[in-house]
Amino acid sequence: MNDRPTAAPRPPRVLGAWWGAAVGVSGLGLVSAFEASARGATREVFFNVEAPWSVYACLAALLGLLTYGLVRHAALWRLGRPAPEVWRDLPSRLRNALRLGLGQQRLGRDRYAGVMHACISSSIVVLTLVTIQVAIEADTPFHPLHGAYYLFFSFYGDLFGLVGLVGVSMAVWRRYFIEQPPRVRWDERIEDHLIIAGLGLVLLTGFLLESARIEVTELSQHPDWAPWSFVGYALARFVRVFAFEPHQLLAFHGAIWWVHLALAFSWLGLIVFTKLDHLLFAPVNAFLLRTDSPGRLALIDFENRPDDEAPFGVGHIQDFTWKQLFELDACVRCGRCTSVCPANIAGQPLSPMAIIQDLKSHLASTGPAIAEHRHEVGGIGRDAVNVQMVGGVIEDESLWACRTCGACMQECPVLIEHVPTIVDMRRFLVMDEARIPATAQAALENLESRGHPWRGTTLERTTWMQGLEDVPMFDGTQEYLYWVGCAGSLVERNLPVTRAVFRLLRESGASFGVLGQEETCSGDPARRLGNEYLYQALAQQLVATFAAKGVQRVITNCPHCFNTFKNEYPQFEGRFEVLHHTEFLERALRDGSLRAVHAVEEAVTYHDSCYLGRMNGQYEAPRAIIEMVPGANLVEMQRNLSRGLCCGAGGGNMWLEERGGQRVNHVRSAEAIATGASQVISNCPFCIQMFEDGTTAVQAAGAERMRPFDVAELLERSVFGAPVAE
């Protein structure tokens, strides 16, 4: 006997079909159940209120308001020079303007604000097309609102009314209900708080609109239409609770319908007035941002300058492009750059956002004394007002701090491009001022007459050349130039560097040379300094070696030196090839020329240089050769990848006092411990010397040192089994 449960019986296959005929028959009894509510469906507009003109003399003042603000902007803008790059590559920057101006996609790096920001400019599109709508079925012979379309209009109204709300009150939570990161309270004003209240009452009102609207008209005589308004019809058998008098709701709809104008067209005004203006400049703002790498600063033509009294940078406020003067409003003073600025995050005195506020400020102040000048005197108007915008309005310690790392530019939701405008500035300090720090006029001093900025090395540039043999020269036959550069030849942290890149190089095959004594520097240094005149005497001069030689592809150690190749010398017309010693490593990995066999079991964690990551979008190469190499357990920084911190050295400031604050090398260096790693890699020969003092000063006394180690010295271990040099 089986004494094992049986199975339940299945049912007849007729129950299945019985019951799909019952679904099918449910469903056309749904859909004609629609089809006899849509019937004769329509919308009541201005049934209960005598003055519907009221809206449209209200739209005309809204209109002439906007036009004023708009022209009164345009004339501050149409101070600043021209900007004739901004008309090239438009498939470019038409996608730039949908995706990052209308999709706001620089807010997915804080999604709270993303979903807040999406819910509340979604609302906003939908129930302006929502208002059209209903004033096209009002005034004009065509009539939409009627049918099926009548009842889905309702719907999507009312949903998209509700998402507002959410979006306010997402809103009013971070702002008020809990703890506010700093950058919030930097530049804080009544505007501020005005449009959070104001959008909130306006979508209140006019689901309050609803509800009267719905319990006069449709809830008593069309009961099948009200549901589909369901935050109104919910609101509005709420009302009949209390069984007000139809005149009393008609009187509540009157009062209602004019207060919901009178605040939607007062908080439209707010455009003109108030940072809501983005959502204007935003847009449009994107569409002007750069569509090549944001590592690459403008040329200077020196031989076309517009007239003889023109300075070489910008000292004065109409000295800046009409770009970066519309720049200066789109800004909504929401903190993100200052907030992951680190002169700033080590309190150094440099707040981007502060910079552009500053200028934004000069520009409405002096702005129409400029234009007046102009039009009754005629020039540039640079002797139109006495205040000093450099050095006064801008302090200089603001612009030597900036580490030009981009991430203010990164972080920045209406693509404001605060390097540009930094390094402009510190052009006028150095070019037309020579007001420099005296470390740094050293290193430019050093970089004139020797041809690199390090003043007192006794190394040269084939010191790191010794103990190695047959390292061949470039003459035209290989196929890769190893550019070795400054400071992998000439500190002598930085030589076990170039040797293991060598080695490994040589170990995988690749046909190369290197250019020797004939290296000089790619002019990075000057060009973040402000000396424009120096870096491109030192790009011309490489361009020339680089062509007389037949260079064609290019294998660097610093990030500096191959965003300069990649990114700048094109506007020498020296184009070639350009990549980073870690991305061919990476290559040889996995195509097998090279190959890690020996373990290193190390906890590393790795550090972004700015310049491969952030300038460049390179950050899986890197990491990819530390997930190779056995044994290497890679522990990531808080900050990372494009999140990542500057190590404090770039933009010059490696031969630069830092006043203020912290040093940034220590605060990076304090997360690198922090992590618990006993190596930080990296891949920039500045970065390793920024972590060999931060590690040093920031361990406590007799603590284990955290060693810096660039990712090719890691790479090596790996695959010769040697011990890295001391």
Given for the second form:
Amino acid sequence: MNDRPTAAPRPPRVLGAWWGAAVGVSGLGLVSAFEASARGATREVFFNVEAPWSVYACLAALLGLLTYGLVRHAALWRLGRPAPEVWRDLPSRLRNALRLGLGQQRLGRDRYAGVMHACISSSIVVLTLVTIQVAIEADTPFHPLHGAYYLFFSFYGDLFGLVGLVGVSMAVWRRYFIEQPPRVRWDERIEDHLIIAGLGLVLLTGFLLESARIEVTELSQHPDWAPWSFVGYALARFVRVFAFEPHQLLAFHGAIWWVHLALAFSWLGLIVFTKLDHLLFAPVNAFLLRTDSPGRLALIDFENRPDDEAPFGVGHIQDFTWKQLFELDACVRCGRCTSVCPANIAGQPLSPMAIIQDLKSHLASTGPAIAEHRHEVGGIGRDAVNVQMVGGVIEDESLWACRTCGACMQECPVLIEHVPTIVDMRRFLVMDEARIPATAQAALENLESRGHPWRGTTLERTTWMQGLEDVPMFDGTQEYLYWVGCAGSLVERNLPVTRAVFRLLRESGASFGVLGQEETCSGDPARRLGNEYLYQALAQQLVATFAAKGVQRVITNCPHCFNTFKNEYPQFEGRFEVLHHTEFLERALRDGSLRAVHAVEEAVTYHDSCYLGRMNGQYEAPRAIIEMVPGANLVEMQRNLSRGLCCGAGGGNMWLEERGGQRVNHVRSAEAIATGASQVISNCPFCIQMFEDGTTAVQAAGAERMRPFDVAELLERSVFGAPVAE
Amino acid sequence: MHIVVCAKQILDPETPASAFRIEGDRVVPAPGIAPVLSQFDAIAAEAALRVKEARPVGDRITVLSLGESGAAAIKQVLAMGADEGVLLQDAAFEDGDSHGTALALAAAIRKLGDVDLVVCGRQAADWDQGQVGLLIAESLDWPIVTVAQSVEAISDADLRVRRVLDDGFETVEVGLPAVVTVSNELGAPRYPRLPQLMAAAKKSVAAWSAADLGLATGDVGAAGARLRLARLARPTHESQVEMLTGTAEEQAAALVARLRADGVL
Ligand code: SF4
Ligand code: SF4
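What would the structure be for the form predicted together with its partner chain, given that what you showed me was the form predicted on its own?
Following is the full complex, with the preceding chain placed first.
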């Protein structure tokens, strides 16, 4: 168990052979080129080249190698369970493949890297096209390269060569000179240097080759053509300074031709052995990306199980779907996911990149043995390898530290989905192994027996109503169900929020009612903690209650209920319109049914909860409300909107003890305090509790404590002047 | 070895007192408050499972419960890993006290025949009387070890039990058959693995009536009760605040005087 590989095993023998062959070919090429140049042979496109067929030989070798690599990979992917959903919703998938895959939209989130990568990738694509055209010109009856187009062709070929060099220089600059950002060093391997150096050399030798050709041919034959190849032309003038003899130049040209050829094909060969495989896998993974909400987890069908022995979660690599296995291979170790992971930022034992990489090496090292044994009687190879995955390769602690905040998924340039993979392993821990930290177990048991996760609360679901007159019970005649939720009714701190939303709803004239004692947990905590079975029981019960009551529209207090109702209940045919209270309140302010009249002279900062923001894309409504409150001055935190940092409570971590490092809520509270605002405004009962604790702990002694409030509490002060007395 | 665990389904002890109503000599909980397995009984099940797991395979655990609501308690202990369940169900058992309950459980244990060890919680978490385990031992005429922190079978016929005392621990050995009651110091009961939970849901549970156990209706239930309920009341918590005035020293002096007067200091 301790001998877990941390680096993906590479097949050194094959890699060595490939590079050996490459060096050999280029060596041979050098010799023959010198010979040829001595005889002064010339040709048009394969000018000065003795054995142009060698290009095709290299191409064949490359294709062979690629096929070999893909077959090997595919054998591993096929170990996974089926993933029928990847064939649904094809138009969106194709759009994703184009936009996020080929279009590399995600890369722009780090601007430097975005520019760098766009330079490099566009250069590779264009230069490949250039090369194909040359091949067509040379070896087919078609001759596209003549006249004006030839000049244009020369121009853009050079342009993109230069662009590629700019990209490579940026990469070199960032990796070796400024060492920024640190994530590039987290899991650096020799191949990373090889890829940059290789590409740089391919481009440089390309230009040298061109300049030599220009020097020998065009400068004397068509001097007016030469400047179109502007880089080669400039280089040629430079080379000319050395006043080579013509035969020396020819020899130089011939030699460089071979070197360039060998380098280019060897570099492409890296696709098979290194992270360069993302050239192929990233666009495919963009196609495989889920097209429904990232806030939705996959449903387990407990009724129709393949066999009684089948695990519920994922404890063995072959229990992932093939899509989940495929995406492991797409990872480029860029570290973006880990650099935004709240647990990692706080120094806790979780790195989403390491999870993906560790699974990837686990797949590579154990996959072949599993494949061999999977058809044996009485098993699908589950015990074929004696390496424990969950609890060994992936430690329990890492799985529990995840907030399911989705920051990693939002950032990943190759569209890897970490959260479903992490939750699948949690499902194994909880349902198959029953290996759960005590506090989370208590929360789950509480959910089971009491229908809410708040162990030991002395409040009742109706306590918040004390002091409020005529709280209407939902009976199907009202337009909206106001869903208070467990946190909104059973946790002391959140009662004022619940009351504020209630008062505002009433003030707005909305027709609504509440369920009071009949509310039960939406099931979200159970699902995120990995107990899908319990989640389904709770969710089905509630879907039935909603159906019986005739619920059509729901306003929720809590973004977790919101997400579950909106994105996950349709899995049980529970379909209704779901609004988070901030969405409703913003509308009410806009249509004039609520008026923010009292000034609240405060500098406030706003914290995006993960499940309203990242998971559901609602960044604007809460901000709009704050802006409509007279006097309130919104100061943004550095990490905001889709980059917002989790408060620390997500993914069931409200009921888990934090291990190692700082506490996430302390980190986030410090960020809020750093804005200088006096209040931190959020939209989630969990965030508010985390900030209550965090601001108390972090605030410098003597300073006035920053206070957390819900958007509704802020608005309540502006609409009514003061919160209702208890 | 055949181990019996006695389990009771109780009104949720975490329900706030305000949610209960008292009607005559009965406690009526607010609707929607589900009964739960008494925590100490879950710990008893955990103790039995630990004994079983530390021994060569072949041991059996049977869970016993009394009264209709006990079915859920049995399912839960089965889900934790017990092998079989028996529900003692009969109108004659209703409204019984600890004595009647123990009598019925002991009769069931006798009927099972080959029982070596009975594990109970130290007390039920509703009335906290802590009688049933003792009375079962009495009725069976077996030795009993109470408030155990750990239970370990040292042979097929001997048990080593570490007991919790007020000021420490005590380790005793006892020959089987015997009754043990366990305390929360034993550790948290396990969370059921889902396959077991699903299997437990499908398992059929035997139901034995008073007649099956050879008990006369007059011995158990309300008729056989030896306990008389004198009064039932909801606890009330009152707090009074008295503000002390004066300078800090005067306040401190007044506070000390008050605490002395109330016998706190
Ligand atoms: S979901 Fe959030 S906490 Fe979990 S791994 Fe991703 S970034 Fe980290
Ligand atoms: S998972 Fe995605 S973001 Fe994380 S290191 Fe791999 S490619 Fe980068």
